[in-house]
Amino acid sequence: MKKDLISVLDLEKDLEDIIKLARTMKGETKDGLEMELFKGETLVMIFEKPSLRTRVSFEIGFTQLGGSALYISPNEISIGKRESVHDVAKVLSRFADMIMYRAFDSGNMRELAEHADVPVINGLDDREHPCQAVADLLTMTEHLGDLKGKKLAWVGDGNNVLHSLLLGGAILGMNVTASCPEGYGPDREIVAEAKRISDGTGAVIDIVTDPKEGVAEANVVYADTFVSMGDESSKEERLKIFSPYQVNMELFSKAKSDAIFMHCLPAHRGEEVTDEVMDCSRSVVFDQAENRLHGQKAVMARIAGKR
């Protein structure tokens, strides 16, 4: 039976092992070891939203694992408009061995996975960004060791990346506090699911509005854009509402003295984060970006049953 990665919940039993596998595969890549896990196979990458890291990491990652990757731009399919999700899934299943889909609509994501006969990986939708969470948790593990009992402080919008980090943190026993303006918090169902998982792992999941309270004694401070793709029409209003949530040195100093700073990129310097924080010695944003490659290689290998 095929496996898909649509939500971090799909990795609930495997997340720790996938992070370990990603670290192993990262070392193998650095040592120049050839891994032809996908020799003769093809990954189709469907993009409705643009991305630097998602496209490059998946394409290079699948190539490093011996396969070939095909990019499909937003105008080539128009899933659900020009052609039904069901038919796209069935057609691509005849051509490809794996599908990565970067979508606007989580409903389309789930429908594609339901009807595809090959594994489908969520490269981002409006509900979650599971591959980003894998790379983030890999990066945190490299810098902090065991994440159980450590504190991740999210500052800003309660978006898809936060949703995946809430679930991933809960699975690994990591405390996650999200500081979001009133009315901009994470989805209540996601929070409830994270708290359900945390009952068994000892994690503490908390949603607050005061960024100073949220960042206090954190091991990781995480920022993301105040204006996500699709929210451009409300940019000016959002920038006013979110301005107190900028991660600057004053706010960063509320965390532990050895706390690391993370951002999934692209960063809007001077909005959600200052240059001083982005470029400081405790910023690990480029380690984080690199780990998209290694995390996704591990995800693809595990989803396909290769490692």
Contents of the next structure:
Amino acid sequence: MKKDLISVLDLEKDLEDIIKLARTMKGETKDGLEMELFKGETLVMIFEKPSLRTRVSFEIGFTQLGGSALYISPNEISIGKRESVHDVAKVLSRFADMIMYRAFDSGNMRELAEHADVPVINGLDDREHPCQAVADLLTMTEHLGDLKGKKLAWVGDGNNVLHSLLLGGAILGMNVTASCPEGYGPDREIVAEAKRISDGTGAVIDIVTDPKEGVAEANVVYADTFVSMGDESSKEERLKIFSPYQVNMELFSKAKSDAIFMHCLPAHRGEEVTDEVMDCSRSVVFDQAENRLHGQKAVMARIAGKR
Ligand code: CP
Ligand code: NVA
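Got the form predicted on its own; any chance of the form predicted in complex with phosphoric acid mono(formamide)ester too?
Expanding to the full complex; the earlier chain stays at the top.
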């Protein structure tokens, strides 16, 4: 049966192995080894929202593995409007060997995966960003070693990126504390799922409102935009509500003295994070961006059953 990556939960048993594989493949790429895993194959990438990292890392990653990638820009196929999700899935399955989809609606994401006959990878939707979590956990492993018992402190909106990190952290036994304003916390079902997983792995999952409490003793402090793609209509209100959640040096200094700073990017300097934190020696944001490439190559190889 074909495999998809829609949620980090789809990787549950495989997550640790995929991170190991990503490290191996990263080394192989740096050593200049050629990999022809997807020779003659095509990845179709459907984007309903803008992207720098996801678009470029998937296209370059699939090309480095011997295949070719095709980009479909927002508004080109209007999934579910011009044509049903079912029909798009069936048509693309006749052309492509794999589909990457960045969507507004996680319902459309699931439906596409259900009807496609080839693997579908979630390149971000309103619920999750699993490829970001793989790259982030890879980056944390490189900087901190074993993640069991380490603490990740998320500061800001309870959004898609946090959801994937809650699940990924729980799977790897990493403690995740999210500090979010009242009413902007993560989805309850995802928190419950992360807590269920953590019963077996020893992770501690905590949702608080005070950012200072949240970052105390943290090994990693993580920020993301206050206004995710799709939330633009509430931008003004959000910027006001979230202003106490800015990661500046004062807040960052409440974490462990050797804590690292992470951000999935794009960053809005002066909003969720200051230049001083973004550009400091403990900021690993560009390692994270690079690791999108290596993490996704491992994900694609594993999902296709090639490694
Ligand atoms: N982090 C991330 O997914 O970046 P893009 O939106 O640029 O792809
Ligand atoms: N939470 C952000 C992540 C961007 C990569 C968004 O959904 O816009």
